[in-house]
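Only one chain is given next, in structure tokens, and it is the form predicted alone.
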Amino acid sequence: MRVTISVEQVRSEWVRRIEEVSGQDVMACYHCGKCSAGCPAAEVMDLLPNQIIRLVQLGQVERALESQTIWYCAACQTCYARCPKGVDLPRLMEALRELAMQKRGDHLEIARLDVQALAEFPQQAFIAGFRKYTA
């Protein structure tokens, strides 16, 4: 399989949006692999966390958005704690999830959910909300 990469692709609107939403510089990662080595959810992921960030770095955002890995990330911060460059990979995963939902048109109106539904939401949703809306 031949893959062609261009400057336009690497600095595409998708990549800029991911960096804007996450507040992270995707090019800071140099792929030491510590994020994937310490990830407690890695065994169920179709791509390892460092592979997701590589796809984004190469402008292959569509492939990253199609991956199940972005949904399996538990936002546990293990990767962030281990990263020698301080790349907050859970923020990148959250940005990818958000963009994937926007692309598909998925969204929830919180006001229309009943209390029982909110009680059953995964903790990941709360963590992502806290991280997004607090300093």
Partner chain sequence: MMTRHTGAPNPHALIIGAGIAGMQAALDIANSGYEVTLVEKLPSIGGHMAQLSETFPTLDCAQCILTPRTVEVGHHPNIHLITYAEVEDIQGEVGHFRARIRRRAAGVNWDICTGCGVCIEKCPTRVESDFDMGLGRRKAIYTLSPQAVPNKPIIDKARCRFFTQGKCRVCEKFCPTGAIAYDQEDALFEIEAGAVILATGYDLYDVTRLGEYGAGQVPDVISGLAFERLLSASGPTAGKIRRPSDGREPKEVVFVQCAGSRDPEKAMPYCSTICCMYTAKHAMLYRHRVPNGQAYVFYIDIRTAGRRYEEFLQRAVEEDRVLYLRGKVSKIFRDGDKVVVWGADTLSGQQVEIAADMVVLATAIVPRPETRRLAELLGIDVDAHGFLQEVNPNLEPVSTRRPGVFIAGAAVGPRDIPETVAQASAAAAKVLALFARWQAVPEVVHAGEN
Second form
Amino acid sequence: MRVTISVEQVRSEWVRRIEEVSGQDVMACYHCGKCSAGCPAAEVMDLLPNQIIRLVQLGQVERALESQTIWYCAACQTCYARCPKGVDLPRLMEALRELAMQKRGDHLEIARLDVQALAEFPQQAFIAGFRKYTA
Amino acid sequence: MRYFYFPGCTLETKAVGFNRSAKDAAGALGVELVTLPEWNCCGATFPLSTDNVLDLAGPARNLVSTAEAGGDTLAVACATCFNVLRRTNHFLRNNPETLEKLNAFLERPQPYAGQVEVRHLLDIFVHDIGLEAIRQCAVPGLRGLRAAAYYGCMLLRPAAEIALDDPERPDIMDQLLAALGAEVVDYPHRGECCGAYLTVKSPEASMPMSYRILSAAERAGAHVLATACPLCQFNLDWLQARLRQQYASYRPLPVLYFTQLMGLAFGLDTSGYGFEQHYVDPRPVLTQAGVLGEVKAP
Amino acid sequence: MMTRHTGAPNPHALIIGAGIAGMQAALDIANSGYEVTLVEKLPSIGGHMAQLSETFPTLDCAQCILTPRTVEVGHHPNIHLITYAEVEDIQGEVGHFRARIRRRAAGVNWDICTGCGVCIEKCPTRVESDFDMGLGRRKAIYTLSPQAVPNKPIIDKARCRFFTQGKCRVCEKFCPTGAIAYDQEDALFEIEAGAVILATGYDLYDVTRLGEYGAGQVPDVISGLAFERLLSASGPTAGKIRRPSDGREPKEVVFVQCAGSRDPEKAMPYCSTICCMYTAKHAMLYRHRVPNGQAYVFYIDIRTAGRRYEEFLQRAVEEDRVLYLRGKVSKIFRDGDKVVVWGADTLSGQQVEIAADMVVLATAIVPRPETRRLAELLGIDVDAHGFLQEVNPNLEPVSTRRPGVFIAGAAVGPRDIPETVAQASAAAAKVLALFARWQAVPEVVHAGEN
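Go ahead and give the structure of the form predicted in complex with the partner chain, now that the form predicted alone is out.
Then the entire complex follows, led off by the chain already shown.
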């Protein structure tokens, strides 16, 4: 499928908002792939971290928001620690999660969680999980 | 030495063994940990979006409370709380406008000016007490125990803000464990992520992440893995039952808080350390290594 | 400092650094009939090129094409070679520079030494060789290589038994000419020169600063320059590919480009320009030496902007089956007897892991600290990193803001041998233009003229 790229898309309001909420300049990424090379959660992601940035650069924000990758980012900071351009990818992922939840509601339905298993979890796991997966 | 101490939610509930052993170990080294009056939850994650200043109010309130109580240091045992509080403090110090907003919001008599230092117990033990004093206190010590220090994310990154150790080659916990008499094993994944809160949504995502760390430490010959984070401890411990099903050759590895190992090394009463609550019971390994007395029959 | 001189300007060139750039400039000037003082910090000349195996894109044996040049420099009647020496001070102005040069005490009287090598053979102390990038060993009395020019040894006083423990004197006992001079002192030279060329070369980015790549602690993770020594017929393994940890022939080798380059956040922001080509060469030569071996190259972009460079790269891929993977490596660690590389192949969108036998890092080219010192001494500029600053990169690439001071080679920025040699000849031409003018109308020369 051929994707149309246009100025409206590349400079869309969505890209601007992601940059604003994340405080990051997405054009700083030159796609060396080091984030993707070291991401500890990449094997459960449908797109590599650098591909998420690429979609934002292309203005295809909707596709980035549909990706499961943003929900599998654990904000471990490994990518940011090694990024040669200092792109704070965890912040970009956070902005995408926020935007996704603004558009589509919470990512996690608390009612559908395995209560028995959850009883085992440390408190901070819920708090962190709810903060990441609910608006 | 006396410090205000921030226990955090998990240490008061699920990780009481961490809390107990942290206070015990500190006490044995002459460090008095005074629980911060009216502490509140740190928020469990550092807010990463720029438009969410209010999320900083929670962690900031603890810093304000410390300053109001006359403290210049807030000592933290939980690596996650440490990370959130320290990053918050760093952010406030470098963003005067946000600090002003938060001060207005918190409406406390004295505005906060970033004067409190958030420090992890590892830092206090190794740098304020010193390895030599720890070595002297380590009777009977941990001779015979091979330990792998696990740092995870929260003690290391982002390095410019956390500034506890080299994020790629950390060794502060290794130094401490060695001072306790343990044989410290080298393995490559001491700073890899265990899966953190991903486990809430999808344990299957955290499994390969925790497996990577555990199997590397086990292959390096570790008897136990030492951690400073209750969520890491949980993931690395709880997931092992699933890992055993998934990987045929999987060998379980007990996961302990570094302070539990300090208590053992110092010969303290470890009955309140909650060893029995660990999913992978550390007692047989600790007994076998000769650092824990015979486990009494229940 | 800018005292005016009324005497005739001195058509004598001072060249600092005797790598391929300094040598080329010296030969050009000397062959035009002018005198050159060539100062080199190391005991012998040739610079980094003397460490190389074969050069791209022709795969010429570096030593074979270099040795005639070093010999010519060594014997040239117009070139005064002062090695194992540093320029301590320079005063004056175009036409009338005066430099103080300190030659460090070698512990050997080079005027008497015949270069027979008996002292080296008999010396009982073996230490790690810097010239071999730590992969080989040398004696405590040594020359950089058997082809060294001048072929005179020096004593490594930090390692020599006599200097550290007070006894031994084996070299002295065996020296047939009595050249060993333990109590030799540094020699000071004052020279006058009308023009100066700085050609101080480069260093490599310190691998211990690359924590995620093992910080120099994994023995089978080596730098590209160390790999050159493994490839070199005169290197520590006589050109056989043997990994440092256990001497085994590596069956799978990973090459990592941009190790410290193009990294404004943590290391150097610029492209080191030569790594794409030398890595292709390394992978190619590895495959020639180990025909059943597999070479992998992790890259961000491949830059082959030179004549016959792209063809060279394609040959590495097609003929030598080198597998290029597009992505920067995130982590390298030891696992048993393997070196595991975590990378990405962004072309297929996959995270990849290679359990390699050896890893070669194309570490960034960085300026030498002494380049900055010399620049300050001469009153010329360096850039933010410490590379020498040309007056105008487009039109005056070898001139500096100080009349009579010219620059060439990798001290100005990362560059390959062809570009370095061309630039050195350009700097020599600038010097020769001055000298020719002075000889035509010597009385009109004054400060400010270039």
